[in-house]
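Only one chain is given next, in structure tokens, and it is the form predicted on its own.
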Amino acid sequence: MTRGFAIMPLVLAALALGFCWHIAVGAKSVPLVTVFEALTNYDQSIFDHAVIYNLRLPRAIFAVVAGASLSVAGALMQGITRNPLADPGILGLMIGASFAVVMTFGYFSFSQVAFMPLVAAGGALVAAVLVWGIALAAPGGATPLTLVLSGAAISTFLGAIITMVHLLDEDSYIEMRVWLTGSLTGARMDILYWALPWVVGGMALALTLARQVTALAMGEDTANGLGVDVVRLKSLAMISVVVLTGSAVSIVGPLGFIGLVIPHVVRLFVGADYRLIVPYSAAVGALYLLLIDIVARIVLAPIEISTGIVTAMLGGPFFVWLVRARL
């Protein structure tokens, strides 16, 4: 276990460097030296310092929180379902969270942002129950294939309703169209303040359950033999997944494939022990989204691409490869 954390300092150093690089990149590049000065000795009279603190630092924080949350959620889902294709987006949780937010805060114009993480988590939970129920009712039960197909069906259905709502109410579409593509642009600090405690709680729960998830990943019979209450474990793990997914969606909108890609990358280096997979997924997922957002900002500069589009373009081929390799 201790040896497994040997490369964590390198990962954290890379995360810190990526965080500073993310802040330095933009319409006007800022030297890294200036970034360090702003972070350690802020002077509001210096224009670059003001830009960093008011615009770029919040965006970098959004990337870290959302990337870590979705990566850990994906890792837990893959562990408790023993499904290598499990991901909050593919299995419908993300569209469920998005649907709940759009209907509550867009169509019905509910304005209490303190409830946005809870609303998103509730939508993710309902979608998860629907997907799992449909998969269980299918011939052969909840196999990786039936779960993916059920997730696709729920995602398509809820996505169609979101589109119909926007056609009927153009004002709600104008307000939420960028958010629905998964974007760090315009993400609000007040929502982050309300979501952050839920993220911390979800992460803490994931770390607490990590050892038991490792046992469950080897099979339910093995987990039972080791004294694991499988039903209780799955319930608690799903609470963590729902909370982390809902919190991330409430902050930056739906960002696909992060929860699919990062856990698989992490396993290449740390193996199958979820006591390592969970913290490494959080750190690597945060770094990954920072780098993806940098790409979204510079690849077609001065035009900025929504971050969710870039995650889909990179994650889609990975998903196809995984299907071909595992099914």
Given for the second form:
Amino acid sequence: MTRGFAIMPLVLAALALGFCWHIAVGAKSVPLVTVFEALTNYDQSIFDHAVIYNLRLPRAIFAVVAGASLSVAGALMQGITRNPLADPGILGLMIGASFAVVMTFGYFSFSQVAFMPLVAAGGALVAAVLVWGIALAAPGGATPLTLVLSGAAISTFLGAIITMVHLLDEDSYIEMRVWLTGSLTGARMDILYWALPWVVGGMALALTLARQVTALAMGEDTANGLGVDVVRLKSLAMISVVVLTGSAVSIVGPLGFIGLVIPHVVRLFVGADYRLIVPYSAAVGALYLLLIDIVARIVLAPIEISTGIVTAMLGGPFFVWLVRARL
Amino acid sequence: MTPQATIVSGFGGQVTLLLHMRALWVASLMLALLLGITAVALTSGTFPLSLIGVWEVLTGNPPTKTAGIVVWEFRLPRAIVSSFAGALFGLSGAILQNVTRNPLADPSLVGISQGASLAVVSLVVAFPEVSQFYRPVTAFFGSLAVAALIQWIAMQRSDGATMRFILVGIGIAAFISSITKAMLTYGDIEQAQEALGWLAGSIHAAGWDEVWSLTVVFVAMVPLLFWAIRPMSALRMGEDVAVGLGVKVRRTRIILITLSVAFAAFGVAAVGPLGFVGLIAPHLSRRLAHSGIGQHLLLTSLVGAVMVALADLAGRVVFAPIQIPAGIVTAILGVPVFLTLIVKSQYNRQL
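In place of the form predicted on its own, output the structure of the form predicted together with the partner chain.
The complete assembly is shown below, putting the previous chain first.
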């Protein structure tokens, strides 16, 4: 267990470096030294410092929070469903959250952003229960196939309704368009403040559940034998997952495949113990999203590719590889 | 023995299409329904027109000049194109479900439609000066490439290959749609907008060009369908039986999948990627009349035509004057059916 944390300093160092690099890249690239100076010794009169503080730093924080939340959510889902293909995007939670946000804040023009993470989490919860219920009702139970298929069906359905709502209400479309592609560009600082407590709570819950999730990942009988209350564990894990997903979606919109990729990568290095997988997923997920956002901004510069497009471009092939290797 | 009616007979009995009475009834019913929907579609819209008015236009003496233009240039081609496209999607799904022996196969689910979309969007965005005429061909090669890729990846291991086919298809579909989205954000805004409208699966732009190209496609493909009936009947009983009946399984599969891809691609090229029609039409027609492959294909094409015609009409009138693309309507109506199929399907155990 303690040995498992040996490479944590390395990951955190990489994360810090990625964070600074992310801030340095942009329309006007800033030397890394200046970034360090701005972060440690802020001087309002220097133009670069102002840019870093007002524009670049928030964006890097969005990436860290969203990447970490989605990865931990994905890790928990893979653990409790014992399904290598689980991910908040693939199983429909993200579109559920987006749908709830589009309806409340776009269509009905509710303006209290303080409730946005909660609304998104509620939507994710309803979608998760639906997808889970449908998969359980299918003959053979909640296999990876039935979960993925019902997730895809619910996503298509809600996606179609979102499109329809946007056709009927153009204002809502204009307001939500960028957010819906999963982008760090339009993210807002005030929503981050409201989401942050939820993220911290969700993470803490995930960490306390990690030991039992390890047992459950070995099979329900094993978990029962080890004295784990499986129903209670699944419900609590579900709460953690929807809170983390909801918060991430309310900040940056639906960013697919991060929760799928990161836990698998982490598992390669730290094994099957969720007490390690959860914290490592958080750190590596944050780093991953920072790097993706760097790529999205420099590949076609000055044009910026939407972050969600890049995560799907990398995640789709990974999903295919998983299907071939694991099923 | 159930009563049968001979519909087509030729080449000294070599080619016969026998219809059970029930299938014949269902087919006539579907045809009547299609005509009814078309009639309603011709009358409804922002320019009001009575059934009598439509009849006068069609028989050659329009009550007003506007009425003639509205019916001939806008509503009639649109109605014809939606029926044709629906039939194409239905047939594509029926063949795909037969070949993969998988009741959940649908061209829009496993990346074939997305392949066509990517090819067409690339064409529209990157080469805006190329005529619309090349869209069907582009769509065909795009989806063929994707289908080949999915087959190649899914077939590497032999066990449970059909379920892997679907999952691999879902992954590939996600990857391809992300590239399509990138094309749309990166490309010129006007071309992107045109491509976007087409992507939503809307039939509003359909004109006589589409009608003629779809007619040509249909006339060319029907003989292939007659050829396909025999191997499809054999494949329905399982690969081993098909081999026993003298079917060259590997070659036949490739031909049938190409055929299915072609149907889907031409449909997509005409009206954009309409989801779930290829999934539901075959199931619905099987429910309506349990029959052999030939009749099944006939009924499926009719049911598909009715579905898309109805979806297009609903999208036009429900929230008028705002038009909801037919693709949205088919997705909203199709998903509940799809979920029922998942819950009822016995095939899930294969994984």
